[in-house]
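The chain below stands alone and is given in structure tokens; this is the form predicted on its own.
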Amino acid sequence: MSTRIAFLKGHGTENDFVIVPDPENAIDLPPAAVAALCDRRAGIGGDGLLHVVRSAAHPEAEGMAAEAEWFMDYRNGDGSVAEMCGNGVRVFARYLQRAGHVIEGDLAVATRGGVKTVHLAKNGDVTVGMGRAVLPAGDVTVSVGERSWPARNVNMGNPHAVAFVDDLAHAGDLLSPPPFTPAAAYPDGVNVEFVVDRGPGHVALRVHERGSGETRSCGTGACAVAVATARRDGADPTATGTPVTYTVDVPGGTLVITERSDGEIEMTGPAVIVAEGEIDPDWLEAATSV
């Protein structure tokens, strides 16, 4: 590496994500050295990394070059590759937009869960369209030392349990992913979202994210909440060609996931970049090398 790597830190509801500008695709960026940045002692620190590159100069997102000119070539604080990161993108949206790329309004996000619809609207907050939910067969468990409850699979480009708690602090420190069963659930991992009622229409949660450990928010895991809590409360829109909104509560803010009649869900909240400056190439290439 001989020059240094352009860099900027931004969170939305408090999932922060370092972010690093590379439109031709022309920075590796294998797992240790993104596991590197985003360790929060030793590096910038960060929940996850948003790689931003051009659909076209990327392979996994050339296909999609024609719907939407950005990707999100999103992974997780350890490095690992994810599918979507709902809080991600709205961060991604801000930079596009803070780096001129994009004016206030509409445009178009590819992610690998697929073209994510994304507004900008004036008064700073971003919504996403983060599509429809999938609800797979079959029931799960997930666990927390002695305690056991009932999970909602829930996909929503990434797969979730959703867990519904009597208090947040069952879900334990969340250092370890949770225990689920089966595991044939999940093959590849699984965010955990434990939930509680706040009121009306109006939940709570904490989260495990996959490769992250416990996030101040989750964006598809809000989503997978809001349609997890509409179902056990008897309210499909689909059927009935009502939306519902939840106000989810994250321990980073607060969202607002809206399940419309068609069954896409909308997730509206805050997007904030905080700081920009340089990696220093040798500082990366060893701890890389470690």
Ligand SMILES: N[C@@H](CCC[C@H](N)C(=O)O)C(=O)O
Given for the second form:
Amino acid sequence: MSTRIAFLKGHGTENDFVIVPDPENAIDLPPAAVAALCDRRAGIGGDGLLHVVRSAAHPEAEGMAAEAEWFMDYRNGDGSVAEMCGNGVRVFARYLQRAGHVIEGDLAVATRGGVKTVHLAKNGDVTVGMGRAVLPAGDVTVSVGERSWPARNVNMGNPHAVAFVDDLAHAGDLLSPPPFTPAAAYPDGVNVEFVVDRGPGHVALRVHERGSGETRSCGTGACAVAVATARRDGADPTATGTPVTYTVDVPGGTLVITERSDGEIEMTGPAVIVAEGEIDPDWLEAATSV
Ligand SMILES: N[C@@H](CCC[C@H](N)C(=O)O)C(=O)O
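Let's compare: the form predicted on its own is above, so bring in the form predicted together with this ligand.
All chains and molecules follow, beginning with the one already shown.
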């Protein structure tokens, strides 16, 4: 029998991940293997997978190796590749701490969306410097059943459509991706957030994630929502010099998002490792060849 593969399971506000430590990038993880591992009935289960690789050992990250020793090779639960995962970065950092690769304080993590700065706080919270939001011009509409809403196009390294709704129940069961127009707005698909106000500086969301379905949280989505809400409310820290902070309730917890006066966005929330074990390589090979 070939060597067993170590894994851990973790989550950030219940956005959950299978973590596969693979410093030298020696494990083949084709989309079918990722989907099998993330399967909630036949696999370990997760919204996505965090492949933990040294930047120097991964062709997509070797250019970032001088800045960040570790690369988050993030995959969605269906096996597709995404540019960024905000909750994933926090959980990734928590894993590095648990494995003894880093200690409390600041570290850099390479992602497909660039190098992110992470702060592991004493109280267990993890803060990520998420970079700046890009807000492409143009109207977008998302719909669920008979209802449709104008949505704000926000790019946090990955694409988001943010729709303000009267009631989160109007998003329906979110068993399939909400249709959007125009198709050209998101040629590679989109993460869709439905948002309601909870009070001053306080919103709540539900999200349908590209490649994962409805999840209990989305970090990049929460950042996109904070920026869309600020602009809707006439606030732009880069113009006024005044930072804005939003508390964003997600089904799995709460995230705090600050947009600074330089446009940089910081996200704070928990990150937890819940289990570790071994993957049977024979099962993985069989699951992958189906
Ligand atoms: N859950 C993530 C986002 C993961 C990627 C997303 N599904 C995509 O395809 O862009 C987060 O916490 O940001």
